[in-house]
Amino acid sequence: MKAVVMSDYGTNDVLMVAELAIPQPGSTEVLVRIYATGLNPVDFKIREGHLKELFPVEFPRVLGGDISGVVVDAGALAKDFKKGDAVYFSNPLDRDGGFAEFVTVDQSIVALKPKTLNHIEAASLPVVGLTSVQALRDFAGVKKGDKVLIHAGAGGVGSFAIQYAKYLGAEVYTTASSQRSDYLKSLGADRVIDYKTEDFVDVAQKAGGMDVVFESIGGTNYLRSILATKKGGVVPAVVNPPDAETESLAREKNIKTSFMLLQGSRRDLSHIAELIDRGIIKTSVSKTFALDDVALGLAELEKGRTQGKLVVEILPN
């Protein structure tokens, strides 16, 4: 099969097109013919070596965790899906991923693809959807009437999280440039904070503080998110753990916070598929790339100005 492999840690220069053997499914795994794979910041963070202590890499490695495709084979104990089933999932970061024509995955974290989406649209969902559901519903316990701030609302995670927080009944604030305001309001944002001209901490404090801030920027933004949160609030963080100053302030304000990594979950993916098929959540794919052009896609993603998701199309949809 054709695949894009990472030969070492480094820039996009370490990515190359290669021919690999088609993997064989283990006893509880399915073999999936990949139609599309979403691009995510974690891909270039692994490539750069920033996560090697959490996820050490054996080279060559195939990146790409957001996958949509069709089941073509299964292990002896994998009975939950049949050949021809259209599925989607997020493959674990310590395994080969979706920048390839085939991949194996344990059936327990696979779900049927939303019926109303093609594979490109479906491949934009697993990482952003699982991250948002597990952070907002499970960790933060967002409920009707909560004030929730979603950072970087126009990005992949942000655009899903706005819609999901609104579904949970929240009053949704988000940070973005003013040019994205109409788009974000169409997703359900009640207040768009222009990060170029406004301070989100000031806006949050004037509103009485946020019940929840979904921290997806990292660095000093984590500490400032704690400042924007009312006492007793919640700050799920998905980029980096809190430093000592951030932890100290969180304790002082009795704020629940933690660095979170998504967990593969058929239940959550099935929940997301239902919301998609009911029209409650909409996907946003801004651009697609060929498999040979994964490096170009990652380079565009690294600029940090993407609206919605970038997706690699591996088979025509």
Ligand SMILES: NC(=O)c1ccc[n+]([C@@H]2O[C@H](COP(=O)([O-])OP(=O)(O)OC[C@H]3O[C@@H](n4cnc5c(N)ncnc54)[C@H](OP(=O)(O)O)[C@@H]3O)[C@@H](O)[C@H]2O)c1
Second form
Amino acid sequence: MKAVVMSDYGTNDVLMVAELAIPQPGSTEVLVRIYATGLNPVDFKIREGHLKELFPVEFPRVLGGDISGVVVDAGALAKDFKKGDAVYFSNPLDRDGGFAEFVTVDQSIVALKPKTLNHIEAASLPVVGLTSVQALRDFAGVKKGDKVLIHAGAGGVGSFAIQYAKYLGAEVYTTASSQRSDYLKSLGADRVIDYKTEDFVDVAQKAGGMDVVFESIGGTNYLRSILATKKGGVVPAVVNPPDAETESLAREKNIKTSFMLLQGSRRDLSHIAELIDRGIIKTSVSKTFALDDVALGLAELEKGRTQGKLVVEILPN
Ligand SMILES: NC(=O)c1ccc[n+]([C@@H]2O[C@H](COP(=O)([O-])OP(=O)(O)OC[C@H]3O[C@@H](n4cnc5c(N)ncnc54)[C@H](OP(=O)(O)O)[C@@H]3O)[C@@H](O)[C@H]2O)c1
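Now show me the form predicted together with the ligand; what you just gave was the form predicted on its own.
Whole complex next, starting from this chain.
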């Protein structure tokens, strides 16, 4: 099969197109013919070696965690899907992934893809959807009337999280640059904070403090997110763990906070598929790339200015 492999840690120069053997499914795994794979910042973070401690890489490695495709084979104990089922999933980061024509995956973390989406659209969902559901519903317990601040609302995670927080009944604040305002309002954001001209901590404090801040920027933004949160609030963080100062302020304000990593989950993916098929949540793919052009796609994502999602189309939909 054709795949894009990473031969070492480094820039996009370490990525090359190669021919690999089609993997064989283990007993509880399915073999999936990949139609599309979404791009995520974690792809270039792993490529750069930033996550070496968490996810050590054996080379050559195929990156790409957001996958939509069709089941073509299954191990002896993998009975949950049949050949021809269209599925989507978030591939574990310590395994070969979706910048390839085939992948094997344990059936327990696979779900039927939303019926109303093609594979390109479906491949834009698992990572951002699972992250948002697990951060906002499970960790933060967002409920009707909560004031929730979603950082980087125009990006992949933010675009999904705004809609999910609205679905949970929250009043949604979001940070973005001013030209994204119409897009973010169309997703349901109640208040767009232009982070280039407004201080989100001021806005939050004037509103009496946020019940929940979804911290998806990292660095000093984490401490500032704690400042923006009410006493007793919740701050799920998905970029880095809290430093000592952030942890200490969170303790002082009785704020529940933690760095979290998304977990593969059929149940959550089925929930997301249902919200998509009921028209409650929409996905926005702003650009697609060919498999040969994964490096170009990652270079674009690395600029940090993406609206919605970027997706690699592997087989015509
Ligand atoms: N822990 C986990 O399980 C997990 C899961 C998923 C993602 N993540 C992490 O979450 C982060 C976000 O991921 P993503 O896929 O959403 O990234 P993304 O799509 O690349 O985000 C791009 C967006 O960020 C906005 N942005 C950049 N700087 C900003 C700032 N200071 N304030 C507000 N918005 C800003 C940009 O808007 P403008 O152009 O308007 O500036 C752009 O729309 C990444 O670090 C990713 O690795 C973690």
